[in-house]
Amino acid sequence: MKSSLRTEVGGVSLETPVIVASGVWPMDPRLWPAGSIEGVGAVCSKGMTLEPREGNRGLRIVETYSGVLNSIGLQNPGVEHFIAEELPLLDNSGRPVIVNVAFETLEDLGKMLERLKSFRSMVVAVEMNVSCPNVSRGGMSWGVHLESLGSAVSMAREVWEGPLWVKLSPQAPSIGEFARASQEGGAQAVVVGNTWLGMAIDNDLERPFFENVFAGLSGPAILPLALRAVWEAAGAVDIPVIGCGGIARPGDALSMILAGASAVEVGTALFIDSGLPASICRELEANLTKKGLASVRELVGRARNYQGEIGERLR
C-alpha cells in the first residue's frame, strides 16, 4: 500500500503537509538553497503591509543557545511592490502561495485584502498576523484581546473571498479561546503559533541588546511550548490547526501532528537544514508504512487517542 502526504487545510490542497514559514525564505526561488522545494507543500510570503516598512533600527537578530532572537519589525516593501514584482515569481515556483498580511488598523487590512482579490489566482489563501511581537502598533496587539481578534478575523471574512488563515499570538491569554475566537470570525485554519517574546542582554553595554528590548523567539527552545499550545488549540476548535515553532528535526513534526496539527510550518531551522522539508516528509511515509495507514490525516490527533490517566487529564 502506498501512504500518501496529500492533504487538504483550510481549503488549500497541499502535496504534503509541509509549509515554509512566513519571513524565512526570499521572495525570488531564484535564491533558494538548490533542492530546498523538495517536500514543501506550500510557501508563506514575509509578512506583508500596506505601505513600505523600514523595520526596526539597531541590532536585529542575537543567536541563543538553542534558537534564534529576531525583532526585524516587518520589515518589507509593501503590498503593492510584492504583488508587481514579487507574486509573479512566488506563482512561478511549483508550490502554492500563502500571503501573510499584517496590519495596524482595520481599515488597512481591508485594503490590502481587496488589492489581493484580484490576484486571487495567485493566491490559494490568506494568513492573517496577529502575533509579530517586533512592532509598536498592530501586530501582536491583534492578537492578544478577543474582541480586537474578533473584528479583525470577520472585517476579513468579509472581504477576502479565497481561504482565511490565522496565525495566533503565543502570548494571548489562551489558545484555545482565542483559536476559537478565530473559528467563529469566519478562518478556516489556525496557525499556532508565532515567535514568544524573550530578550538579550549586552553585558559589556549593560543594556539590551535590542531597541525595543523584547523581540521574538524561536528555534528548538520552543518547540514544548508550541506543542503544547497546538494540543490546546486542536481540542478548542473543528477547523484545522497548523504547528509552527520550533520544528528542528523530522520528529518535531511528526510529533505536531500526533497532537492534533493538519500540517506544521517550519522557520528558523531551515536556515541550517535546507532539506528538513525532504527529511519531514520521508519521516512521514515511514511513519504511515510502519503502521499500515494510507494518509497523512491518519496521524492528525493520534495522540490525543490515548485513554491513560494522563491523558484524561490533559483533554
Contents of the next structure:
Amino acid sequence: MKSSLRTEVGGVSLETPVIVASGVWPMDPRLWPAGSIEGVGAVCSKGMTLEPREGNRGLRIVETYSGVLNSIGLQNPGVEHFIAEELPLLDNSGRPVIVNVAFETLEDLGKMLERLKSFRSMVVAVEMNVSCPNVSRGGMSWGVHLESLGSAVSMAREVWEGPLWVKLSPQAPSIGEFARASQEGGAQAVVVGNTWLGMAIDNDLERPFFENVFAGLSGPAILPLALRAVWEAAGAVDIPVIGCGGIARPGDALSMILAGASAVEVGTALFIDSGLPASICRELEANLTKKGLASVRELVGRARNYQGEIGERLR
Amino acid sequence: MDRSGDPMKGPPADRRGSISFSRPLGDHCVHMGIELEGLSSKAIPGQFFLIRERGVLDPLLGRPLALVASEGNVLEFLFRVSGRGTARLATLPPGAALELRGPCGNGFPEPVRNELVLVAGTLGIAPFIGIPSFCSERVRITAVLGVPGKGWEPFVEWCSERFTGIRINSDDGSIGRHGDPVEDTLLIVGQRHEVWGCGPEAMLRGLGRVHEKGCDRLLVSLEKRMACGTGGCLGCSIRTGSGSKRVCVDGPVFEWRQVFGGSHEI
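Output block for the form predicted in complex with its partner chain, input the form predicted on its own:
Full complex below, order starting with the chain above.
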C-alpha cells in the first residue's frame, strides 16, 4: 500500500485506515477468503469474554432489506483459549490485532485485561464492546448508561496500558455524550458504532424470529444512521473516531472519513466482497491524487469544513 | 467433478461469473449453469458456493447452493425458489452477472464401502448428483428420493436421468411409491451398506433412527442459514456431541451420530 494511506489512530500505527470489524473473519486466517488481506490495516478479534460462551439458541441470522439481523450471542471459547490457540494464529496474519472484549461485570473486564497484558506484543489495542449487558444494572447495556460506561472505561484504563478503544453502542441516547465520556475515561479512540437493535417477525408462526426477540442490524441498510453517528461523535471529541456501520462500497468509506472518521471498520460487506478493503484503498488513493493531497489524514472531516450555504450550520 | 484426488482444501475465493443457462424444473426448482471468469474451480461433491447477483445490495447475502456438477468453467446448481434471494436468482436471464464465494465446506469423503445408498429429500439430491463420477467404479450407488408429489414430475424426471434405478417416493402417491424415502431404505440397507442423507432435518433424524446401528457409516449433509461461508460469523453454528461446529467450514457433511446422536439440541 502507498504511504499516503498510512495513518495513526488511537495509539495504533496502521498501513491503511481499513480495519476488519469484530465477528466477521474467523480467528484462523487460513480460512479467510483468498486475497482478502490486501488493503487491511488491522483485524479485530471476535468478541471475547472471560469464560467460554455457547452463544444463542435458535435462529441466528435473518436477512433484511440490504441488511442482516444477527443474534449470535457472543459465542466464543473464552479468553484463555483465545490466548493459547487463536491469538498466535491471528498474530501470524501479518496484520496488527485488535482484541475486542465484552464483559458483564467490571471484575470480568479487569481479569481479561490482566491476562491480555502478558501478550501486549501481540495486541496493538483493546476495543471495548460496551453493547453487552451490565449485570449490576439489571442487564442494561454498558453503552446506554453514561455512568456505567464511564466506570468501565476508567477501570480498563487503569489495568490496560496499551491503546484503548471503545466501540460505542448506537443505542446510546446521545452518541456525542457517550463519546465524550469515553474520552474522559481515558479511551484513545471511539469506534462508532456497533449493530443497531432491530427485530423480525415470522408471520407464519406469528412469533419473533429470534429467541432473544431483538437482534443486531448491520449491512448497507444502516449506513446513513452510522454516518450521522460518526458526524456527531467527531463533533464531540478530540480523540479519533473510527467509522463502523454499513460500509459496502469504497465511496461509503470515503463518506465516513469526510464526516470525521480517522479510519473505518468494515464488517457485513465482507460477507459478500472480500476484496472491499483493497477497493477502499484504491478509492482513497485516487481521491487523494484527484485533490492533490499527500495523506489520507488530510481527508478526515473535510465535509465539516464545507464553505457553501450550509457551511455555517455545520460549525 | 474433479477426480484427481486433489480436492480444494484451502479457503474459498470470491469469483465472478455469469449465468450460462437457467431452466425451470417444474414450478419449484431451477437448474442453473454459471460460467466462471478465469480459472475453473476445483471442488468435490458436498461442497457449496454462496451465490448472489453481482453489484446488487438487496438481496444482500449469497445463497448457499450445493455444487451439482462442473464442466470446464461452468458450474451447475439446483435450487428451490423459497425466498427473496432464490426468487431473484430464478428470474435472471442468461448472461446476468453473478458473484460466487467458494468452494466452501468439507464435501463428501470417498466411500468406505462398495454399496452406497444416497437418500435425498427433494433438493437434497443436489450434492449427490456428482457422486457417481466422483467415486471409484467399485462403488454401487442406489439413490432414493422423496418429493411432495404433484408438480414435481419435471424435477423427478431430471433426477432419473442422472441416477439409473433411482427409487422415487412421494407424499401424495402421485409419483413413484407412496411414502417417505426413509421407509423405502428399510428394504435395501444392510450392514455392508454406507448411507448418506441430505434433506429436511426430520428426514435426517429418521434416517439415523432406522440405520444408525444397521449400516456401516451414516453421513448427513446439513443445510443452515449462512452469512459469511468462511467460519467467521458463527451464524450457522450447531451444537454437536463434540462441541459447537460451524456447518460452513466444519461441515456441511457430518457423521450422523455427531449431530443427532446425543441428547443435545442442535
